[in-house]
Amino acid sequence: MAWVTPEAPTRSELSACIQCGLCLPQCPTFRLTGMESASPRGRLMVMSAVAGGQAELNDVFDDLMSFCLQCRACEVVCPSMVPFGRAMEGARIEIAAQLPSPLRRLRRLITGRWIGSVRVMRSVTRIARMVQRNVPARWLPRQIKTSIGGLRPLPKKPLSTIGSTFAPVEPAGAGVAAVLAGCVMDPWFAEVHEATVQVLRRSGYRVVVPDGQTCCGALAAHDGDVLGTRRLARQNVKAFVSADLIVTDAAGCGAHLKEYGNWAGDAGVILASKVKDVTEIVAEAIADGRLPHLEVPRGKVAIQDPCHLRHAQRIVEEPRQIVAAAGYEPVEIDEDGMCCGAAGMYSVLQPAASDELGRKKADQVRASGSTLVASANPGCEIQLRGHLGGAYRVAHPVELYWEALQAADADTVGWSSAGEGNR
């Protein structure tokens, strides 16, 4: 065996592939290139060759693995249920272990440590805001321009919801919902957190944002940083140990938390069993009558399925049910749910492929005839807005529902007065 880490793809994972090829048309990078080595089947064959000593773990192997978006669309159609996402994370752990470099060490600092620090993220937000407000777009490199252009207007003084508690709106009784603040959601997507908290309150939940939590660790895991991923997972396990329900409003975070058993042992399995995406909870509350189905028509909304919501968590209908309950007509743009090309750090590490996929997704939105897009993941939102431009709005499905509730009920308690012991 050429592997050197215990997290490497196992023989049983690699041999599970029966080479049927059903994954090929579902794979964005295969569709971009038509190359077998850019397909899930091809990547598994290369992993098997390295594991068996028939091929070297070198820069070529690194390039083949790094080109994967880890969108996991292949897992949905695989008749053998190959755990491709787990195998890919294992392969990248091997690459990090066997091919160390200064750039990889820098990425490890970013994804494993800095991004989980509230203080660091506040500083990054201030810098990004300065660029957003003061640097002409024409001066920026194309990929940076897309990313900066895809951000919502950033706050001058980014705040954190960590440590906050919010009382339920009567009638209460749904229990306590512990919300993951996330690394970028808190400073960059405060409106999504507001909608999440307020709609949970209206569903009867007492909402808490536990102290001591940090970044979920998905970016570190995707980049092969096993130590950083485990460190972040252990910290979150400790922070959420008393929670009965853990709510995420970012699809990538939820998908990673639901697989914490890979990173934090039995304690991780317990945490994973408590995790739900906010769209699951809100759709359930609408179905059982705790939240209203609003009848005022609000026009069309294009539905973009984040990969880690549709493919990893298998959540498809709930976002559509939520926007329909808000009065919108959901418009399908892609029956395959093809990746938009954001994929965490992919847009930085593979800018050409990311840009092409982003343009394709933006063209699908334009063809829908809607200038409003519902997306439940921050990276997808940034990618879409960056490619669509200012004439289009991209928002979380629960954000759209909360706005509709506010319009229907002028007496709804506002965000500024909702906190109970905020700090």
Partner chain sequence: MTLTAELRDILGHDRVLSEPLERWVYGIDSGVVRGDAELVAFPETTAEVASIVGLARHYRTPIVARGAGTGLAGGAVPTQPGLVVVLTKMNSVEIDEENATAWVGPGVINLDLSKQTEPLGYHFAPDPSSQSACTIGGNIANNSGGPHCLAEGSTVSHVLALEMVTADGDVVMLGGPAPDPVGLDLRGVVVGSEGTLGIITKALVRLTPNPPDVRTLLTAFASVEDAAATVSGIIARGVVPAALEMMDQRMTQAVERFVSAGFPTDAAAVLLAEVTGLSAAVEAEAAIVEEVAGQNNATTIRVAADEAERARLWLGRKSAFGAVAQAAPDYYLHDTVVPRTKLVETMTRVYEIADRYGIMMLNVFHAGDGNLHPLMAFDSEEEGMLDRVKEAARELVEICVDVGGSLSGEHGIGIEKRDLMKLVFNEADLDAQARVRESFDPDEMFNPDKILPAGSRCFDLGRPPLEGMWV
The other form holds:
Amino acid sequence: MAWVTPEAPTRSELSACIQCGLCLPQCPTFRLTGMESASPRGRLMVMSAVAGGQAELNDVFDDLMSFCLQCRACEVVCPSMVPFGRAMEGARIEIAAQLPSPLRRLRRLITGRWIGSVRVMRSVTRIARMVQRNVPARWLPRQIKTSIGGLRPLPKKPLSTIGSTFAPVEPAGAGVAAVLAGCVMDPWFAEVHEATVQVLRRSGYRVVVPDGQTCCGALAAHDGDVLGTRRLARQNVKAFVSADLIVTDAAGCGAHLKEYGNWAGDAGVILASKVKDVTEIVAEAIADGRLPHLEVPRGKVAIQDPCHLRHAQRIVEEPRQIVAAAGYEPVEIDEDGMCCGAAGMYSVLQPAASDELGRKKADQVRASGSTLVASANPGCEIQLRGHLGGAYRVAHPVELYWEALQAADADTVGWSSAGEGNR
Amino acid sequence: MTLTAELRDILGHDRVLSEPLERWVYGIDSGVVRGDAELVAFPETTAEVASIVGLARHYRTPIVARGAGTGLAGGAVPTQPGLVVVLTKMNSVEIDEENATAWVGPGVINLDLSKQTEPLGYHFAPDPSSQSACTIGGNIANNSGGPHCLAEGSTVSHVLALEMVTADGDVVMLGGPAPDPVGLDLRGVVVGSEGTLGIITKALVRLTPNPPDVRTLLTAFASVEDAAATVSGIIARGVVPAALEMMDQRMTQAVERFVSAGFPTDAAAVLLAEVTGLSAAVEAEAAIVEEVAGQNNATTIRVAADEAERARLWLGRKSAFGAVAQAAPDYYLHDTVVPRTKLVETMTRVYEIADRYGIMMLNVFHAGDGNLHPLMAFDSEEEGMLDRVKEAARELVEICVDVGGSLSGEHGIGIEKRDLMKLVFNEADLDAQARVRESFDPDEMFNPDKILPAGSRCFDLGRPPLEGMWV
Amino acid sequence: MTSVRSALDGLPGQVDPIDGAPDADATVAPSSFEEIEAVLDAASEHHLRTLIWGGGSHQGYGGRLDPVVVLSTANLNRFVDFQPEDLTVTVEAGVLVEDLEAHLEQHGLTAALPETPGTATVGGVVAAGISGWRRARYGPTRERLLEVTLITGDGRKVRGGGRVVKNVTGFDLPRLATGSFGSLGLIGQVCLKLWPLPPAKATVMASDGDAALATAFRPQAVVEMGGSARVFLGGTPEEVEGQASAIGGEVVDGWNWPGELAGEVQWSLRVPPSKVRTAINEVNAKYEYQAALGVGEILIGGPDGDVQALRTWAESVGGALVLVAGPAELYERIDPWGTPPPALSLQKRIVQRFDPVRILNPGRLPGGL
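Shown: the form predicted on its own; wanted: the form predicted in complex with its partner chain:
Starting with the chain above, the whole complex follows.
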């Protein structure tokens, strides 16, 4: 019966692949297994087989598609420009539609509904904090061991920035930046938000975190949950309707927001056109002199490229420019930008592959000789910290820049970093 | 017991694929013919390969060895339901710096080897456009080339020894680390045999020193004739550049959309020339290239300013086939070689054919070698198109053979060009090749139906051997 | 069925016995492939052991043969096709290497065949798989053999490869023929890939061969003999000059190739390039030698006695010690090739299919094939 939903991979998406195979070595799961069925080309071929009625959409199809990290490294090297990420989301929607299961329903509840609720996320944070402080790692199931181990120390009282406004630091005039608070960024990565807000202010932006916003919906989309993804997207479209610039400090969220056209019609296209990753904004501000180049040398920092920054958004130079402006020497760890294995819920759903990729990434960091890693995505940060252990620090590049800026402020008489925020 | 069960006894459950969807992806390579992979096995050691061959022999199941599946002639397609042995997991690399060689597993990706040897100042010279993906085992099977084979030779020039599992399941070593191993050069005949003579489990390859200096020149012309004359002119001046690559206008435009490498899209032909070596030589040779291009009315002569620009130019060149997908959903590609002096004549006639059949034709090729890659872009859904493409392809090949050319320069014959072999070789020639194949694999267990058209082994052995003549 | 004698008498192209060739019942020098087909067909029918004779330069390789027929390629000496712009030349087997290279030189080209060929023919060099010193730069002869025409042992003319510089159209018969010592068939005609001769040439007399090899960038050849080395350079004048001064030592214009090695007994010692120094140390004090540095072949004049230790060592590092020339009795005492190659049964099966009665140079190849 081939496909049953309008979101299914289309003929033109699938036939764009000419099977040249250039994607194979870029694909982390192909590198792990050496198997064609774990490669982008193989997955597209499998989708085509189902589309053409030569094969059934069955549990094997589900397994093959679920093994994909959706890192989209393949898209970068594809000379035929196959929209692989889109096709894979389509395939997962088909799986969700054709192979319903209790487990999938539970996931849909989590990633499509609960995640969007600040109240639920507060409760989750409290439970996670308890686990983080009281449960030895060896007692934790494999699926969450790395994630719990990789979290920043969780706050006792999780706060939310939603609804806040922050005035620009003079000279103002850069406009208004509407920040996406995100589902886990808000309660778990308050320091990153803080850095984002402060650095944006220093770049001359008035910063708002609009009310009514919610989780971007990336996790739901990756899991094939059309309704949940649409619902979250519509809510954000409404919340950000008056924004001219939407800033996110999580690469996964940015990549998904930039594809809202697939989920929220024309309004989604409009929203997508306004989205920038914070690294783009900050690098631009540094380049045009609104933010300073700091001269104090601060040592090496290993650069980890989140897939959804580098492959999905094609943002490569900006994080490097930012840490360099902060006084760090950026160190490359992987010229291909291979996925670290975090990949949203992948670490929970495919713990074996996720762990192996995480270990490889950690080895690359260790080989770099730097104990500091810059990563612009929460999932990657957790994965890296989980695999690197306590001797290493993982931070967002903008966070590193903000620290350097504060240190420079302290050395400069007459400067004050205290803003007039009203949080 | 079944073959599946016995294979799983040896390899474990996960290294044998039997699910239809998992096997489906092994029914095809980068070519257009699809076959049926009944079972797929992933050995990790030579001993495992030998056991697999033994089992396949016992069950009378044909074997197709496969690397990354980037071949363009259907060489890795199982034409008969059978076992596909995928060698991607055999990817060890042992570098011998003293001898500038490396023992590599067949599953090592071509570019990975060069990346590994780069810090030592070496690279693996064959550089097919698929080098970021293709395996060295596949390179050996197809005697792969690439732009830089103009000066460095194809894969066969870079393989010193092969460890191979024979049709009997024996492990033999062909060739060796010293020059001129004694006896017949079996290593030489196994290279390029497209997996029909045995399964290569390890190879000793030569590493080539990285040139101290490189200069990449982009030249563009208002006519293909001028570009081709430049190619001949450069060689006639005694310069064999490291690479001499040509793209026609349609191809340049397709490539430029994918990677903005700065190819002039208004030129009829773009010629990419690379000269390497010591600075003094590079300087002199680059000057000759510029001079000859100028004499032949080049509209653009540009030297890549830095490594980044050079990398972009090459990325553009190597993405050419994939970039064609933007022109039309399907493509069909040939790999003929013609004497360099026949380039212009051949190209003119090739375009004529395309026009006559109403097929879009793009050209990107190794001009220095006379190795053409005429590429027809089309939509197979269009009524009668596939037949037209096949007809046109046949005419095209006939033209190339007619001017003294050959069917394939680097992609191999596989299944797609097999029946065209009769255009190049007569019965006795094909019979001789079939005898070679028969010596290695009398039951045609390895990659059956490839290279030689059916019935090639057409003569008797002649007279029976006399007792006592044989030691 | 005709008798052997009348078959011999009926062979086309009969000539007088050749100087230096072993005694035989008939000597023929056919001048066409058809005549060769007829000779080999008759030889197969009557089981006549046939020795193929080119210039006689490399007859010292391999097992000795007591031939019934000597088949000379002297009358197969035509230039068939020369395409300077395509960098290819096609010649018949009996063309002298010296004549071919002289002709090519007029066009500024070379086939990079042996530099001091003497009477060697192109066919002989290919059949024996002999390469020149310049293999260090251009690779061995087999890499330039684009097309071959063989007349198989059972008298069939077959062609493999093609007259284009790059080709993967079918099984590589040219490779298989190179170094086959005629065991598959008489090599009747070959097409060779050519290289432009460098505009400037020089020979540097260097004191330290290894240092010179490390300094020179892809020289044409580095040959060490008797403790000093010659570095053969080719390229643009600036390049050659720059290289020569970097290497240091007396510079001679042009290429001053080593002369013939002295000694009735000669060996070719083949080892991986990294083992050349050890090999030289083994032979240096006792024998004259010419070592191709960076390649791994060391030609040795002598010894005529016990070579087992040297051979065992060479084979243990993946090489061989091959007898190139010597008195007949030496061939009876010592296997000229040493240990046969590991895939001997495969070699045998191939030979069997090209020369089923085994009339062409039987016993010449390693393992007595």
